[in-house]
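What follows is a single chain, given as structure tokens, in the form predicted on its own.
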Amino acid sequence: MPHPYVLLSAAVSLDGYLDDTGPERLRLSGPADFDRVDEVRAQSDAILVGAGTLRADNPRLLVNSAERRAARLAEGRPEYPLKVTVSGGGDLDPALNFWSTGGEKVVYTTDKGAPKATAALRGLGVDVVPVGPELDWPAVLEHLHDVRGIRRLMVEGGGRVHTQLLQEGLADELQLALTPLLVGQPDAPRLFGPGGYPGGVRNRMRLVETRPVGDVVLMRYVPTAPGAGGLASAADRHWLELACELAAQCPPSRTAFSVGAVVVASDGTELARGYSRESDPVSHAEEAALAKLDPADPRLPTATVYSSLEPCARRASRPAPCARLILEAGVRRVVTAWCEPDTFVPSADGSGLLSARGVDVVVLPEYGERAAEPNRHLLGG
């Protein structure tokens, strides 16, 4: 399911709160961080906020810098990013700043909430999109990507929205501005709520940047735990990108594909990586990676194998194809980018073999071109 790059953005106190319990919005950031957020907004195709945050904060969600808006126009983009909100019940106040400022707006709601939202916003030029009996985040992101052409989505809250997107493995990045304040009110809103997250309590995000911005500290994290249930997560895309990078390291061959593979535990820990012909002239990527692990490793049954090319179902160089090696290792989830062409093995269907044996196979075809690139000499391209 293609969807936009989802960036969660929030400012929190040292003790993890988004706000206090007072009637006025607590300003956690200073001028330097507000300007940074304005820059991130200008770089985004759309900005999303939950209906609860609209009611509580009445934000405008604009790009405030005239220079940044002019740059967007010069690039052929709208002056303002698309403004997006989600509301399960469709209870929306048409008098809020959100509707009367900026450019286009869209509301995602349920089938039941759509008539109420449409009636409340009639005459405001707002697109109301029902996504089913429940608020379905994958459907929201798919519509934004496929229908609205959104490639980069900035999510500014609130905590419930941030929590749901992380729990469903749909966030690609978290930008957290840690502010030098303590709230200390147990009833104040927190950034993330309780519940199950991909990878469980052992999951660690990967820190990609930290820097001071005025008197706050910006920390950028990316998730690392794989998705589940046939859905691709942000971490799945990260690890599959790595597999494609490994494929480019393969010694060139005229008789075999260049493939990269990574084995990742359910908590996001990289267990092993490999690439074709890494260890000997006929080794395959999944074979090379799995050979580095103890077959009795208890993490294997809940691990994911990421391979730039679907694992082979048949091979001439060795008795055991990679699909069988994966099954013998007990791995129950595989993410791949590219179905094997008939170049060397007619009607290869490693994904079908794995699926028939109960393995959850996820294909991300948007990475197909990248996976094929090191093999152009074999494909006539």
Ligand SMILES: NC(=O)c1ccc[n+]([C@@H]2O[C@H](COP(=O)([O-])OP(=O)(O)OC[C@H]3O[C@@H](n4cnc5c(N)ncnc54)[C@H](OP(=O)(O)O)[C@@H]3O)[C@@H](O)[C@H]2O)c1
The other form holds:
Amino acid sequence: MPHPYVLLSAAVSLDGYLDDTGPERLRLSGPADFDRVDEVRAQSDAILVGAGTLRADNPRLLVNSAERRAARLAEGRPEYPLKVTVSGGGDLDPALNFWSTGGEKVVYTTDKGAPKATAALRGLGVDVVPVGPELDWPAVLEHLHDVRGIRRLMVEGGGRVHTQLLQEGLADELQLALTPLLVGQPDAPRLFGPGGYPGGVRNRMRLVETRPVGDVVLMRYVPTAPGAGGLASAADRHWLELACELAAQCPPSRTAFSVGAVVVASDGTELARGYSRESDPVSHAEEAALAKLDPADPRLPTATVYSSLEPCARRASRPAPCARLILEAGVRRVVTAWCEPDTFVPSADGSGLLSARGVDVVVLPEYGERAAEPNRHLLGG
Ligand SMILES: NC(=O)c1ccc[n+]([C@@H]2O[C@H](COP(=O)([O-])OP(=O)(O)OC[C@H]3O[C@@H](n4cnc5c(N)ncnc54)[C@H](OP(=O)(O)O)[C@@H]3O)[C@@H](O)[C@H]2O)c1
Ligand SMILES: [Zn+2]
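Okay, that's the form predicted on its own, but what's the structure of the form predicted together with this ligand?
Okay, now the whole complex, with that chain kicking things off.
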């Protein structure tokens, strides 16, 4: 199911803390960075914080600049982003600034927390949404996307919320403002807590930007570790986007599809990429990518193949179709955007062939349009 683009945003001390243990909120960022955050908020459809941050900091979470609010209105968007919080227990103080400022608000909670939250917030016009016996993050994101129309979600903490979204592979981007101070208190809240992160300790996120903002350094990272099994992670979507970009680079053809493929190790390392007709006039994308790898590469059995079009099940140009090449390489997971139309081969169903052999095939139809784009001339009316 489609999710909003999830951007985790935090200011962090040099020793990795979000706050100190004192009763007052520790202001980590400077004025220039608060203004940068205001701009990111203005670009977002919704801002989410955990109930812990509401209790600790009593934030308003507004777009403070009148010009930015006016620009939102001029674009036909609400003046303020939707404000979202999550609470397991539903124990929410109606006197907090969060409820009385800005635009619309929604609380995601558990079945048990919902009656309590509804009673506490009665008359404040807040939408209380139970998502099941536990706080189910994919359900929260699906509801925000499908029911609230949220496409870009900014998450402003705290540590528990950031940790879960990253660990569950649901974060598309991390924006860290590294601030030049040291907290030094072991009990202070950390940005990321213990537990397993996608791809393990060897996973490296991709650095996409660094920018000095006053005495703070903004660092933007994109998670890279593929998801697990049949579940799609945010990083899966980024890799599939790359496959779609590669498809657009193929030499044009009237007799074959333009497809892009990327092979990625479980720790998020890109192993190989390829596109249709890259090495010779009939090569396929997955074939071109896999040909660049040693068949004995020990990372292949836990790797994921991303292909803009589902791997082919039959082909005239070579003895082995891509689905078979993938099985022979020992790859157990494939993510694709688009199921093969009947243009060249009736009922191709490479995904079915792979699934029947125990490969997890994840289809992300929201990328189908992008995958089909370089093939418009083959698809007729
Ligand atoms: N430096 C920064 O950029 C920054 C930004 C934000 C926050 N902070 C700091 O972070 C600290 C707060 O962080 P935090 O980790 O304590 O709180 P948090 O992540 O803001 O919120 C945690 C709360 O959210 C609810 N929740 C989250 N995941 C849940 C789950 N899986 N199941 C059930 N409930 C869940 C629970 O609410 P209930 O308790 O209601 O059940 C939980 O207590 C504060 O010190 C704040 O100053 C710093
Ligand atoms: Zn093929």
